Every structure is written in structure tokens, then in C-alpha cells.
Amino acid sequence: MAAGAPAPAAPKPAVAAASPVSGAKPPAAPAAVAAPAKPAVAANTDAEMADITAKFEGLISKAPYEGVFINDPARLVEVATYVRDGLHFSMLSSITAVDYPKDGVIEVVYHATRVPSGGKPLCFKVRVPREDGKCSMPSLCGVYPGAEFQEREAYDLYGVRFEGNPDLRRILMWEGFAGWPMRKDWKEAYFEGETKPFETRWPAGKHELAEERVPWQDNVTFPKDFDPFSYTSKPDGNIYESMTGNRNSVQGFPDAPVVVDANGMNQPQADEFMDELKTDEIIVNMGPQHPSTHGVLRMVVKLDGETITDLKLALGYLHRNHEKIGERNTWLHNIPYTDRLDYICGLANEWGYVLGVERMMGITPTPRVEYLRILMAELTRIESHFWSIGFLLNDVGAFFTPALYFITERDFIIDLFESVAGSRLMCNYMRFGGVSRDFTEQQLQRAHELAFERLPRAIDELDHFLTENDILKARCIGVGYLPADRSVAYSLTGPCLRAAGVGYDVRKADPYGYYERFDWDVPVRYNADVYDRYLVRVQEMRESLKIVQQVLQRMSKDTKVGDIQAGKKAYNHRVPAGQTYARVETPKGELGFYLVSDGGQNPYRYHIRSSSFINLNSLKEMTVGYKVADSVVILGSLDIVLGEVDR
């Protein structure tokens, strides 16, 4: 276990969310959506690595710092299948790659998790040559469907070809982009330096504009053998040609006979009544514009009438290569950059990053810091859910009115953030081993008023007016169904997974901070639809309030005012050589940071496991078979933010 890492605690049983309006709890989970069997013992990765090494003798070797190497990439699928079925690591949390040009290899890194029991993730790695034509390995989409988008990202940014991926196109860059931008030898236009601080800025400060330093004609990089006279622009690759859905393969048609496919999924089949109304199949682009697609997201849908028969996503319109920037920043520089991922819940993002660096540095924060972090993170969860529910209602058709009421309540929370951290959204509040500022007595009193008076009333009002609303229920119940086993397979996390009956929450499954010291529960619903995702978020706000109230009651007597930094403050840090995967439970789901240090003042590898990005991987299966109007509501129930999706 990494130094400074909290010991895993046994998770408390999850509870079903009850509506204060009806008071009724849902029935026990039906067999069709039951959560995967819970192993008797929480994950012990040392024991699991010994098991896998013995099982595949000669194939597996211990990797530096964490995890194991699979020495023959051709047997990756075999090993991953055993990890899933034999060791019960049912979710593939993270896939990323690391470039080691001196060794001539790209290292692909996997982290698998036991769900719902949790524990530390199991790490396994594969190395492939960097040379074009040799940089390939098998896809794990057949074992873990949640690998699809993550493999496409590793292909897009590192050039690793995953043979067998069903849609291996670039996902953040455009088809025809020259090079693999996350490799160490890739240079962008106006390249200034490998790492910050740049010599042109510090210490001499003799900076000149990049446009003057590098003339425009030297900034264009063309692919090998590029011919402008024969070039045809095709930025999305074969996205339209690859859409194969048709009504005979669509699930969700009413009154159609049901069969069960090889994956155990119900697949209603088209019946004779479908031929009574003749329709044409067309492809429609929805987005990229903000209304209804929650940012610059483009949904390409294939329609039979108004029924969606296929769906693909075009991402990357907001991509700025956050991770490349992060590897050039110093370790401390990256904290404010994490605010700009999911800018609705920046404080939760900061915690995930500083947690990883603290583990690598062996820093244990003070008790007051842990209390302050939980206080800010749980207030962030509440304000994020207010925002999410307000815009879900916007998607349903209640244009603006509910959202404005909920944004008003959210503003009271971010007013507090501004008074403490100096900013409403981009707070830059957390530090390695500490936080930037303590709460004053007046700020604590304001937090107390919010937690015990205003916010409980606001959540009750939200619940009273919305939960039993007939229109909301008609638009959301039974819509966007994705059962527990498929949700886990797609690496879905957060309220969307818990709405499918799986009580997996990183705060319980792999505890961090002081969460195990407080009395709170993980809300769970079992119908796996848009309505239950809404209900889970409402109940999560109540559970977060319970945590905030306990923090405020204990903090003054358990901690010392002003004790907000472990060790010395520093403007620059040299993190010991190592690797770690740190994760937190944000309002959207599991946010992970895979960090690699070579002992210097800049990260060698800085990767974000984005819950918004990975949750989108399940959108197609949630949406196919429903109507166009339903697709907007289903997307809204995922609660994505494009700043985190595209990074």
C-alpha cells in the first residue's frame, strides 16, 4: 500500500432511497437487475497478484511500483477474462497508456475493480513497441464493454491499435490528424518547452510572442505522403457508414415477442404490426450545440420514424489536451487545472488529484484538513445535484423555471466557496497535505445555517413538487433502462450505477479522507431508469447533508483552528519516483488520476479517468429503441459535463 493511503474499511450496507412524499421504498431487487455476487473477502491486491502469477506461470511478472506485467500481449484477453471471472474484478475502471521512448515501448495500464465490494483496484500492464505497424494489441471490449471509449482514447493519443475494438476511430482528435499528441516526441505548433517553468518566462523573463518566434509557415505538420490535390476531408472517419442499426435489431418496441440474447439481454423483436406504418430510415445529427446536448456534444442517431435504431457520439469539440498540459506543468500548477475539468464540482476534482500526489509523497493531512475537505466536497455534491436535476427538468420540457429555483439554492453554496477560497467555480483550494485557507467563525456559522436550515427546506421543496409529478414520471419511468450487469460491464459509476441496484460508491468501497468516521448510507434504487437516477440524486443530497452536519458538529472540538497544512508549505515539489491510481467519488461517479513520477518537479504521466467520458460509453445501449425525445432525457440523466468528457 502506498504511504499515506488510508486502510480500506468494510463498506456499510447500502439503503434504498425513500421519497419523503410517498414514504415508500422500492421492492427488493428483481433477479433481472440483481447486483453481481459480492465476494466474501474484500480485494487484497497483493494476494490477487500472487494468484494471477501462479495461474499464468511464466506469463506474468511483477511490475515496478504497482501491478503486474503480462509479457505476451496476445494472451491479454485470456488473463483479463480470468481477472473478471476467476478473481471477480467485474469492472474495468481505467485504461491509459504511458510512452517510454528510451525503452522503445508504449505501456498500456489497466485498473480493474471488484463491484460492489470494492477494495484496492488490481493493476495489470502490457508493453508494445512504439513503431507504427507493431504498436498493436488485442481489444478487451469482448471482456469489458466499458473498454471501448478508453481504448479509442489510447489509440487517438498514443497510436496503440486495439485489434477487435468495434469502432477504432479517433475519438478526441479528427481523422487525418498527424501524429499521436500524447507521445513524448510530439510537438505542437508554437512549441516552447518540454516542462514548465519555461526558460523564456523564468528566471530571466525575456519572453517573446510565439507567433514571432516561430513563423506560421513552420507550424503546419502534414501526414506522411500527404497530397493536397487528392485529399478529401473526412473528419469523422466512417461514422455514417458504420451505423448499422435497423428496427429488426432494436430492443424496446412495445408488444413485440421477447427473446434473450447471448449476453442475457432482453431483445424484443419487430412484429407484423410494424409493417402497417411505412417509414424511412434516416441519419440525424443532434448537436454540437449547448441546448439539450449539455455542451458541444454531437449525437449521430439513425432513425426509423422517430425510433432510434443506432447511436454514435462525436466528441472532442472542446478538447485542449489537458493531460499534455498537465505533464508540462509542475505538480502544484495542476491543482487549478483540475477545477476546469468538471467545472460544476471543481473541489471534488482537486481532492482526487492531491490525494494521489500525497500518497506518492507519503503525506498524511491533518484532521482539520480532512474535515474541511469533506465539508467542501459534500457541499459540492449537493450543489452539483441541484444543477443536474434542474437541467434534467429542462430536458423533460419544464424550461428554465425549476432550474432557476435550484440554481438559486446552489448560489448560496458557491457564495460560501467564494468567501473561503476566493472563487466561485475555479476554487484552487486544496494543497498537498492541506488547504489554502481555514474557515472563519462567520463562515462556519454560514455553513451551519445552510446545512441545518436552508438546504433541508430546499431539498424538501424539490422533492414535494417533483417526485410525484405525473409528467415527470411519465417521461422518466422505464426510459433509459440499463440493468445492473450491463451497467457494471460498461464501467458506469455514480448515481447511474446505484440506480441500477449496485451499491458501489468509492467513499465506501475504497475509503479516503475521514468518510468512515461518519454515519451515512449509499442510496440505491433498482429500476435502472431515468426516474431512479433522479431519485438517487435527491437522496444523495440528503445523505451529504447528514455528513456536512456531522462535520460541523465535530470539527470545532476535534481539530485545532489554523492547523491546515501538514509539513512545510512549498511552491515547488519533487515527487519521489513512483506510480499511483487515486480515485474519489464525485457527483458524477468515479474520478481517477493515474500519476507517474520520475522523481522530478513535473508529472511524467498525468491521466484523468473521467466519469463523464466513460459513462457516455453506455448511452447507445440506454437509448436504442426509444424515441428521439427520450434520447435528450436519457442523456440528461447521465449528468455529463463536456469539460471533463473532452478534457
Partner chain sequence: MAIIGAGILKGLGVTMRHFVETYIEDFKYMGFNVDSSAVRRQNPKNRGLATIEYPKEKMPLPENFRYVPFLVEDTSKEEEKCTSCGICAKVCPPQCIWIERTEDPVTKRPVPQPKQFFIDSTICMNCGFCAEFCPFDAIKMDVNYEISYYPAEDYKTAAADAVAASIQDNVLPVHGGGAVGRLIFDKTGLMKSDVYHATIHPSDWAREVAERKPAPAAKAAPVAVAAPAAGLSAPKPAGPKMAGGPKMAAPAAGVVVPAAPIVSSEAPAPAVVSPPAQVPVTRPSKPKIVGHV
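Now show the form predicted in complex with the partner chain, given that the preceding structure was the form predicted alone.
Single chain only below; no partners, no other molecules.
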């Protein structure tokens, strides 16, 4: 089984001493430490900001609320290189843009993280004019390759051109779409008002169907010379043209001097051999309607025989401009919407969002709330990993027997969610400073049964059932290799990063909730292949179970029943003006919420740093050089959910 190499952060003595459990010993010192141990994670980045301000004199100025401005966009790459190499913020967590039409600028916001030690991310911002033609700045893909998709997203939704991005095309909207849909002055087809609640709902109350405001009527604009009835798109032209790979770029292929076959006969050098055959490379579309793509994802692969030489993703089939909806919503309205991002782990998403808003409002949840949140979030992690392992096995070819066994176990957890929160997946459970309902005695009883009997047995069975399976090992070991430094460069997070030997887990690296008060480890493996990602997930389920068990044992002693809301429960929150980047560790990786408030009832900016989406950045490098059948398994090991990828 996976050896749990604990996370960097050594347990803080202060917390251990304050631990209310009598006789609880502080967690044993880690045997193998995955990363240089730091006593505590950095609470702020003041020192680093002072450092770059001094280093780049005159270029850097302090930004309001958070981070620094880089006053000359042209020198962004220089500063970012220093941030990465000089200050060791080796992973770019998030890139996003904010539109300020009053100032005539678009602000691009970067958050860089130290990996694996964590701490507060370093925030730097660049402002560029909004006008088309001037709205451009250098790309950071050369410094942080993980910037590629996020820059494309910012380009797609805000119209910021990132010069030097290798593939600056629209990513969520379709080719041929006109306009920049996240800009403040852009109106969607069924536009009704800038912000909710809409005036017509009360007291006038005249119902009107959204279809009444159809796209062809006056709330939709078209480019001047556009005629919807004669327009034919060539949507796929660009994606095929942008496929660059050829057989010489296949990893290991040109350098492998001699291939020895089973009979020991020497074959000619690989590329010569292929040239002789005069084969063609072909482009194959996998998806969007393909069972292995976990939803509506389209992989365009270029094949040389069965070997993948290039891969491009076509995303956005599930795009609904979630962030725009979020900016029309009030702060409260967004909570149930976050459930619908990664619908496998809705409760984890909710936590990220309420955490951000709580930080801006300065609310501290009660102990009961923190316990309940950890309980729900860790159960979510277990059920999500059950799901992802089940479907990984589907991808390997064990069609649905393992998946259905694990879905059964997952359903017991979801039943519990349903009985507590009212809904199986769309729990809408967390509130600002609280949760919507407490557990009843019976529900706690059920949670006990699950945590101490059913789930440990189920996880052991899963392990027994699969881990040693020869076919699984043959399909997974050594497949989808992406070494640690590349993983970090691609901003890969979650179990996939930890399977590459990087013990980065937001729960330890940028702690939130009461995670520090419980005894648990971050599992790390080092082979960076599909099999290790599987093993890390299995071990994470065990660790989550450890947390759940501790929560259940200590909750009645440490907390008051029914104490589930800090302060007064309200529906019309006004969040003080400010900005925050709040992140949590969902089962898929780092989920971040970048929130900007102007002091009003609605978020001014509501951005989601989606781990599923950003993890896809590295898919190409993981897949090129493997067989086409492996691409399915590698995608399965990334464990994406399209609800969050496309938003």
C-alpha cells in the first residue's frame, strides 16, 4: 500500500497542546518527509512584496487590498521569472482578469504559490487598457507553462491578448463568437438586469418566460455585417491547423537508437523505419460524445500508428458563463451554484466559496460549524475518490463491476447528505459563518456506522479487489508519466501532483477550518504514473476516514449541539469592499475563489480557479508518446468533472 509520507507542515505544538482530547498524543514525527519541513506556513507575503519592490525599483507599487501592481506590462516576464526563481513561488495558482470600465482598464491578477511549503500566495497585478488593439500584454507561458489555459480563458472572456501564448484561441466560447462575455458591459441573451434580485419579481410580480426575450430580439447585438441566417462557421479549422506534433517530436522516439524486438532482431532506427513505410499521420476526434471522456470533452489527437504525437482539447461544451451568473447573483445566491461546478463534490466547493466570503466579512464560524464542515468535506472526498477510482477502472476496461461496487458505497454517503442537507448532490449546506442544519442523533448514528464499520471495510475491499490486479498494473504502471518539476510548472494540483512526489495539499499548505487540530497525513508517492495516482487516492480515502472518525469522536465533547450559525442569520449580506483569494483542497485539487467586492450586495468579481480545468493543461505532455488507448486511462487518472472544467 501507499506509504503515507506526511506533509511538510510539522504539527504546531501550540495546537497539539490545545487539543481537547485527553491523552491525545501529538502525531508521530514523519518518517520520510516529502519536503523541507517548515515550522508554520507563512501568513502573509509582506516580506516578498517588499523584496520585489526593492529589486525592481520604480516598477512595483502597492495595490489596494492585496498584492502589488507591475506598472509596466512589458516587464511582467522579468518580474515573474524573479518571483519563480528568486522567491521560489514555483507554481502559478491562478490567473484571472477583472474589468474596471470606469477606469478604462482590465486588471490581470496572478497568484503564485510556493510548492510544496505553501503559505499565502503572492499576488501581482497588471493593468492594461480596455480598448481592442491596446488590450494586450506578454504571456507568462514561458515562465509558468500552466498559464496557457488560464490565459486563453482570460482572452476568451475578457479579450486580453497574451502575446506569446502558444495557442491563443477561444477556449470556452466557440470560434466565431463575437464579444467578451465577462466584461461588465456585455449582456447575455436573456439579459434581464445587472444584478439580482430583479425588480420585476416583487412587488409587480408579472411572470414572464425567459423565452419571451428571445435571442433575436432587442437584447442581443450582432457585429454590423453579421447575418445569422447566412453565416456558416468553420469552427474546427483552427484546432486542426494548430496541431503541430509530428513523429519526430514523440518522446523517446528519435533518440531510441535501436529497437530490439522479442526475437532479438535489430530493427532500423525508428524514424528511418517509419519513413520507409510512408505512413500518414491521422487526426482522430475522441469525444465529445465518448464514454471515456467523462462528459462532453473533446480530445483531438494526432496519431502515428497508435502512438499519440499531439493532443489538443476542445472545451466549453458545458460552458454557461457561471462566473457572469455569479456576478449577477447576490452573495448568498452563489452558494447553491457552487454545488453545480464539480457536482461530484459539491460540499467541498461550497466551503471554498463561503471561506472567501467569511474572510472578507471577518466572520469566524463556530466550532460546531467547523466540525460539521470537516465531516462533510472529508466524506465528500471519500465518495469522490470512490467515484473516480470506479471510473478509472471503467477506462482500463473493467467495465462497471468495480464502478458499481464503489458507487454503492458512495451512495450510502450521499444518503447521509440527503438526510442532513436535503439533497444528494446539490446540498446547499454551507452558509456564511454557518451551516444550514445540524445532525440529528439518528444521523450521527448513521455517520458512525459508516465511518467505523461500512467504509473501512469498503476501502479494504477496494484495495484487496484492485491493487494487486495484474491487468490494472499492466495498464497503469509507467503510464502517463509527468515528473514533479513539470507537474508543478503545469500547475497540476491534487492527487496527481502528490503522486509525483510533491506533498502539496492546501489543507496543510494554506490551512483553513480545523484541519490542524486533527491527526492525519498527506499521502505522497513518487512514480508520477497512473498507478501511483490510484494509490494516492486509496490512501487519501483512509486518511479522510481518520479525520471523519476523529471528528465524530470529539464533536459531542468539543461543540454545542445546534450551534450552527455564527452571528445572526441573514439573507442580504453586504460584503465590505475588498479582495480575497480563498482556496480549499477538493478531491480534485486546489479550488480557488478569487472574489472582489465593491461593498455591495453582489460580487464585483467572482472567479473560480478550477482544478479540473487547470489539470488538463498537462494532459498533452502526459499523453504524447503513449498509445491512444492509454490516453483514456490517463484522462481517467486526472479525474476531471466537466461541470467545473467548462463552468
